[in-house]
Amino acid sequence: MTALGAPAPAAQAGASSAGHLVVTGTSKRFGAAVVLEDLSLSVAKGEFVSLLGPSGCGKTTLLRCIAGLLRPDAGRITVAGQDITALPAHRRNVGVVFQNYALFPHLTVAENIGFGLRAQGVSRAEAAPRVAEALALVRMGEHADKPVTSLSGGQQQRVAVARALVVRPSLLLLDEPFSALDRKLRETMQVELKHLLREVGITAIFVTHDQEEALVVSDRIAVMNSGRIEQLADPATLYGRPVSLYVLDFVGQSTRLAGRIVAVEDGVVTVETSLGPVRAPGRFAPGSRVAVAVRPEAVTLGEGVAGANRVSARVSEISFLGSRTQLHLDLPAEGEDRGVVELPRLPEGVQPGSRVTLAFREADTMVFPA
């Protein structure tokens, strides 16, 4: 770890076994609105969570009773062993990168970066090296002297996040900061802030509605509903075994077909759907109505291995996605029904109006209450 990202000693102390940021049946009400109700998550030193979720389902809040700029009506929050719940803002050790990076405009970037060093009382002569520090971190060095409001969407970005980490902060909070940058300079950006934060070993937490920016830059990603964790997995774990529509409708495409359970046994449901029967891993009661799903790259046309499930549909859209293609398919219109495969090259003969043998294995299949 680079000094950095070293914490400060007080934020050291009485570290916690159980996880560096623990937050334990915290709730918040605005009147009568519940934005959180009895939340519990626990991040480990080092590790980058993200909160995934819908605008409404309380990422945000929960974010800024992290901070210290909301209390919450129940509940405890600790950094680093230490219980911070009732902690001002300003002597928390926990630093934040807000949406619009909240840069002073009437100063250079050296002065902002600086400007948390000079409110703790650093001096200048200790405050220099560890501003050219941050700046060399970002790959800021050569701007230093300039006004902010001269830097891009994305240099503007590395100044909020060097101006949070040269305070070395035991815990870094990041509320959507990529939201204003075009969609190329967003993906460089996230993956130039996962290895930046790696190389500091630093705690992140970090909001985000994006779902495929969650997927790029988290150890570990929370999806939130209705101010509840949802689901709290790495990313394989979260897109290949979600625990509930919710979250796999959140998080990537499927075909996702409404039945009925026909059949069970060892362990695997026959589901009658529109398309036809679908095997898939489960234990329901006969007659129980579910869904059932699977991602649109486990699908491929044809008859595919030996003991797949087969149906039959039709496309009806095809969209060229560079390195893969997409064919959307003609479910029936009630219902939840859709239907998407996604493949590496599109077969010859194959247009808006052609009827498609769709193969994929029992073991990709995933079903669910309805």
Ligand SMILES: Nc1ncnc2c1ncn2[C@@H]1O[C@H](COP(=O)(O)OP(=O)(O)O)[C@@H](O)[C@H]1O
Given for the second form:
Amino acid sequence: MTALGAPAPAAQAGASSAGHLVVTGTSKRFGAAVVLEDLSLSVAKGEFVSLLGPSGCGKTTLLRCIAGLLRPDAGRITVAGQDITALPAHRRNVGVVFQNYALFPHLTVAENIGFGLRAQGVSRAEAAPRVAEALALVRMGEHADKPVTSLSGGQQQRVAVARALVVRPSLLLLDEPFSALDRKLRETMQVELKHLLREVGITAIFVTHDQEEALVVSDRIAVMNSGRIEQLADPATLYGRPVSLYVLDFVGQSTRLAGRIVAVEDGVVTVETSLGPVRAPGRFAPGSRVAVAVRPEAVTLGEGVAGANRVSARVSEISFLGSRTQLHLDLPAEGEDRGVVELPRLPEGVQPGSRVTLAFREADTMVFPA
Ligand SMILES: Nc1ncnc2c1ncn2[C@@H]1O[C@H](COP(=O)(O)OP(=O)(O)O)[C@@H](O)[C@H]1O
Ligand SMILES: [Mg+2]
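Hand over the structure of the form predicted in complex with the named molecule; the form predicted alone is what we had up.
Full assembly next; the chain just shown is listed first.
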């Protein structure tokens, strides 16, 4: 059953392939600063999409344009086929959850959640069961009559989510909702939110600067760079097939070596790096400056499989991370090279200063224009 009467996810509803939320050619500048640049985004019904990028890249600005709190200079925004670009915020049927909860401190939990319903003219009698349902959804039923100020941060954020959902918005927007919470609680809330939104089947946009958080919660992630979307993809594609060095570096870690193409053959290039030649699938002209990269878990110590890339490097530091161990490599200081290898456990005898052979498959090696 779908909670709160919200629409079912796209897969069940057989929704058309046109997005539920469609942002087209949207631009926004503040004075001379271009903060959103001709940005387009399409989100399917029931989909959970994150906007991920460093502070200042325009995530909140885009969210505010969608919420109607900010008017874009150019572009069009539609929800369920309706052009909402010129609609005021209160007529958009969009729920928003902010980082700082923005709850009313003088009201109880239930009053906070019921506030929006009352503002919509829903009667007290009709509001009560909906408030109770929203509270149950975020597992806060027993706290209904408490003042919100008596709640912990995590509980307040649950109330904020319930308050946004109770009005049955056609779109839920969340702006770094967990950034004020400590790490352990944040991780719990991420999984809880993902589960809740799937249950409700609502379309949601989630802003974060935390790549791990984006990987955990999202169906798809839009990686933003200076007011543009650099890549929009599911988490596995984003991690495994980043389209640029920017995305490679923003999502996950890697060993990354600058170099020059020295041979090209059958869609495989050979790159001369500071650690020697490395082969990768790719199409570049001989002489091109590139960077090759491999994800930490794609590297093994020793000879590896037949035909694997092999380089030798010195271990500079070892980080024990519990379920895995990271080796940091000593690389020539100049340039953008960096080296991280992850192993399930540290092999006997490897310590800072050890020289090791690293093996990684050609197919796992990525190459990007420098
Ligand atoms: N109301 C505003 N007036 C002027 N500049 C703004 C305003 N809002 C945001 N900015 C600027 O726009 C840029 C993007 O901001 P924002 O969308 O908040 O980024 P993010 O949420 O990705 O950290 C920043 O450089 C910020 O200083
Ligand atoms: Mg922001």
